[in-house]
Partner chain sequence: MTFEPKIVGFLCNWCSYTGADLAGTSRIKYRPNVRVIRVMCSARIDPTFVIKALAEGADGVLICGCHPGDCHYTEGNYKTMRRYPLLKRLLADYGIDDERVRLEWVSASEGKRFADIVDDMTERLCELGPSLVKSALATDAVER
Amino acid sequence: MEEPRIGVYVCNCGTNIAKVVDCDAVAEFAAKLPGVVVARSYKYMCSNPGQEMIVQDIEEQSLERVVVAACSPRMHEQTFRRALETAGLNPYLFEMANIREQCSWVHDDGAIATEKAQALVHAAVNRVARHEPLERMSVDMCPNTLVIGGGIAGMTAALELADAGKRVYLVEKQDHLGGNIARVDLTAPYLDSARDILTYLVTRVLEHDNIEVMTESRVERLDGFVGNFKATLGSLANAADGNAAVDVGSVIVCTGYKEFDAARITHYGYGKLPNVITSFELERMLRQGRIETKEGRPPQFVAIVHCVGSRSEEYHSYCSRVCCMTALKYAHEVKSALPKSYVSDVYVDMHAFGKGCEDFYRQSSEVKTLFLMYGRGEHPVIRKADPGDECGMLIEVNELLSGETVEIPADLVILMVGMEPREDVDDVAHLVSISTDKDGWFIESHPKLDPVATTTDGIFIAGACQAPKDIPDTVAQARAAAARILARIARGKLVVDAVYAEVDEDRCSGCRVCNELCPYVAIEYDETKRRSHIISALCKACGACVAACPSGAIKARHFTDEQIFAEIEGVLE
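Just the structure of that chain by itself now, the form predicted alone.
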């Protein structure tokens, strides 16, 4: 086989790579490999001058393949593929060697790192010589969107899409819209009325001609692929209503969170001591315009305990983010309703990260809230007071700043319960083919570069189903998801990546092993042909089916046996 003309480009990545790897030595090594006609080392290959260098060499050196040794392909593979397209070369005649995450970042010895980088480049050169030009497909994009969850995230996303003239199906399990914000009185740090915010959103959603609201409903099935989903919706209120057939191009999951069950922590006495309540139980009182003990009298000593279920290795190690500012809000509301009361705020750390939150913290100090800090890994102990005491309970705190054990009186204790994933999170994840992390939150495509998309094309996430967050962050994420969808709709058609698996029907035995293995539900079984078929728009080329097929009937485009074996040989030579 005649070797194609290959260009190799080694990125210094500023000093990220060059501080450990001798990039010039790697380029000199690459220049001697079979088929390589040009090899260069450059400071930033992903920069415009770096990409222009590749384009110019393709045109002037008649390059037929390109290798870039730089960072992770996840970061810049698409960047360099576009450079090839600009020069008129098929974008799949490109290979990337990761000499940053897999080399410079994990080695201290420069000689060893350089040798490894050379081996990775050799592997990429061997592999790219066997690449084939692949063509992407395009599919029509249905402009309708399904939004699962009618809280503030779901309603915000639905309104953004509907205001752009697109049809939205908003599905909510409860008999009303609003989600968890419907249970809140005021919002921190500006003490805005949650009821006013909710009324505005619900009214707009219910009156919008482009939004079809289905309360007491759920998504029974989701079939198809990005741009062409078919959602089966069922009624929870009346099974006799049957199921609706709905065509959508995208889905936004906005299922929210549930509060931590305070009864799981026995030393707080929730469920045993009548005047130990949760933050949401206090919200109920506030919405009814009263703050009182179970005996029906205004409390004189109110204690607020932070991080109930959050920032604890025993329960949830993550921070629920909203609890600190909500606790300060309660201090304001209690002092406003009961000016003669004493408010104690028992916390681990005070997180005042949002806009206006630091000022809110300072204002709370000025209204004579007593702040007591305890160490992480410790906890206050709440017990019933002795008969004759003016309060009903005593809270023992190992106060970190003073170094003393302090007892504070309380006749009402408010537990700031954290956020945790809903109990149906696994069902929803399976329904829409997305994943959850170790804590049960839905996983985004990339935490920094793609925080609202998921690894399943066409499925987006927004709000507190992805991680604990406050209202501004929830709204921002919902609008970001809607913007991503509107950008796709505007194009009219979707381009499907050319890298996917294919079934050779002549070799397929119809055993269906691949159907059960596919994590993206991308494989169908044709009952007529008695053969399996891969939906290319759903396939992510993970290779699970290729490895498992007992007949060897499945081939992964761009990851053929010949390409993989050539890559292995390049590493070992």
Contents of the next structure:
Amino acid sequence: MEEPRIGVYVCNCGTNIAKVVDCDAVAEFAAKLPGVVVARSYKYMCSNPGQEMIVQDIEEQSLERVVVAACSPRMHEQTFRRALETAGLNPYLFEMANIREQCSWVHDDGAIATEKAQALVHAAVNRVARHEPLERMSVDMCPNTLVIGGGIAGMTAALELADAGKRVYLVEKQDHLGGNIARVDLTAPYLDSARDILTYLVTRVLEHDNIEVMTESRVERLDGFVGNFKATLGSLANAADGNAAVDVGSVIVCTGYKEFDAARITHYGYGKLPNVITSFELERMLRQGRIETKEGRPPQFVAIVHCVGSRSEEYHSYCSRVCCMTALKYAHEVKSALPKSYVSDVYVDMHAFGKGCEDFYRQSSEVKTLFLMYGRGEHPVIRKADPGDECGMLIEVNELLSGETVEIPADLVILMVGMEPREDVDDVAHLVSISTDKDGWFIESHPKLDPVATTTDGIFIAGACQAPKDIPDTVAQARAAAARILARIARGKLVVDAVYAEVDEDRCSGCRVCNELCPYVAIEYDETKRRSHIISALCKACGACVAACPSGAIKARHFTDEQIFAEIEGVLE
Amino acid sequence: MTFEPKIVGFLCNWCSYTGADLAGTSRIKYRPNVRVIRVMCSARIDPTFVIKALAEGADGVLICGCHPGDCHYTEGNYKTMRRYPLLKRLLADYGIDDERVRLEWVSASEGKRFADIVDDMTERLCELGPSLVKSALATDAVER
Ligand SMILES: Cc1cc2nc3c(=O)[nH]c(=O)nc-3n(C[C@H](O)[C@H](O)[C@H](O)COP(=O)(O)OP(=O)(O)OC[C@H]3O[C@@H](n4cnc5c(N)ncnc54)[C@H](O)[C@@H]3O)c2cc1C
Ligand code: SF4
Ligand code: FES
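Got the form predicted alone; could you also share the form predicted in complex with its partner chain?
Below: every chain and molecule of the assembly, starting with the one above.
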């Protein structure tokens, strides 16, 4: 094989890499490898001058392949591929060696880290010599969108898209729109009415010509790929209605959350003590304008308990984010409805991080709420009061600020139940091929750089299904998802990655082992030719069929056996 | 000089490679003996990759994929899980110590776990000593 002309660039990443790895030594080592005609060490490869250096070398030194040893390819592979394209080189004739995340940041010994970096560069040089130019495919982008879930997230996203003139199918499993907000009275921290917000949104959604709302419905199947999905929708109310199929280019999952089941914490007596209720049960009373005990009397002592099911080792380790401010909202609402009542607020830490929230906290102390702090990992204990006591129940709290164990009276106890993923998250995740984290929330593509996309192209997430969220954050995320989709629709065409598997029909024995293996049903069997064939647009390049083919007839483009063997030799030489 | 085992790691792109990157972003230190090769999914790992690595002088091979149920391609790691015991049986037949080849699940949030696995495997391989596969293959070739 004639060695192609290779350029190697070792990034110092300021001092991030150079502090541990001797970058000049790595470049010197690379210069001696077969095919390498230029090897440089440079301060910041991803900067404009760094990229221009690559472009210039490609042009002046007629480079045919490029290796950048720098951060993770998950960080900057696309950046450098673009630089190659600028210089007129096929972007796949590029390889990165990860000497930051997987070398300089995890090792202290400079000599050993330098040796490891050299091995990784060796592997990349070996591999890139065997890269082939690949053509990306261009596909049409269908301008319709499927929105799953008609809560505030789903409705907001649908309106954003519909107002831009695009068609939206909004699928809601319940018989009405609104989601959890439909169960809320006033909203924290400005105390505006949830009903007003909702009425406005629901009316607009229902009246919009571009939005087709399907309540009591679900998505049965999603086939296809970004830009070209086919969704099968079914009715939950009437199976006889049959299924409808719609074409969409993108999907936004807005399935929200459900509340934690308070009965799981036995110390609180929920389900046994009739006047221990959840936040949602209080919301119902507030919406009806009557706060009362089961006996029909206005409570004199009201106690609010935070973090029910949240921030605990036993239940959920995360913070549900909205309960602290909602609890303060209750203190306000109870005090204004029953000015003579005593409100105590039993909390762990007061999380008042949102805009306007810290002020709201201050105002709540002014409405004479008694704040008591208990320790994380502990549970206040709620019990029935003794006959003759002037209250219905007593709550025992190890109060942290005073250091004393106190008993406070209560006629009505409100448990601030946290948020948790809905029962069917796994089904939904499977349906649209996205992942959930350890708690069951859907995983975004990148927590900071890309919080609305997912690792499946064309599938977006918005609202509380991604993590507990308040209304402002939900709305922001929903609009962001819609904007991302609109930008794509505006471009009209989509470029899809050129990495997929293909069958060499001359080597295929027609055994069909691969046919059942493909999770995307991308492999067809041609009865006349007696050969299997891969539909490249459906293939997601996992390579399961490649490893299984007994005839070695399937090639994973950009992850060929030859390329990986070359890499193995490189890391071990 | 003390023996420093060489480990070739095959990591799936979505969970495990990201997990290994996370160890870096979190500055978790671990033994420098692993050299990572990225594949799209653990199901892409052909048994011949493992054999090739041992033949080229690796003292150990680490295969990492997403936790069962979390594979980016839904079920790729179940295929890996089914293939792995077959590979292990084959290696045992050739007298290759069981601990030289390991399959572990590492999620994108388990940087610490990846570091611990590498440390532990390095430790075990130090105890086992160098793999003789490469030199055995060399003598074999000479004798023939
Ligand atoms: C007690 C309480 C009080 C709160 N008060 C406030 C407040 O004062 N201020 C504030 O900012 N936030 C508040 N919140 C938070 C607020 O409820 C959320 O921010 C908001 O509801 C998130 O909206 P969403 O659309 O993401 O989810 P949801 O409201 O949960 O809506 C999801 C929708 O999707 C539907 N759905 C689910 N799965 C499927 C499926 N598989 N197929 C079809 N449809 C499906 C559901 O039926 C639902 O209609 C409160 C929360 C609680 C628990
Ligand atoms: S290319 Fe990566 S490693 Fe180099 S400077 Fe940029 S971020 Fe840092
Ligand atoms: S993508 Fe990680 S095991 Fe399949």
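Bear in mind that the values here come from a model prediction, so they are computed numbers and not experimental data. Numbering follows the first chain given and starts at 1. Think of the rigid core as the biggest set of C-alphas that the two forms share within 1.5 Å after superposition.
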Where one rigid part turns on another between the two forms: hinge among Arg512, His122, Ala498, Lys166: Ala498
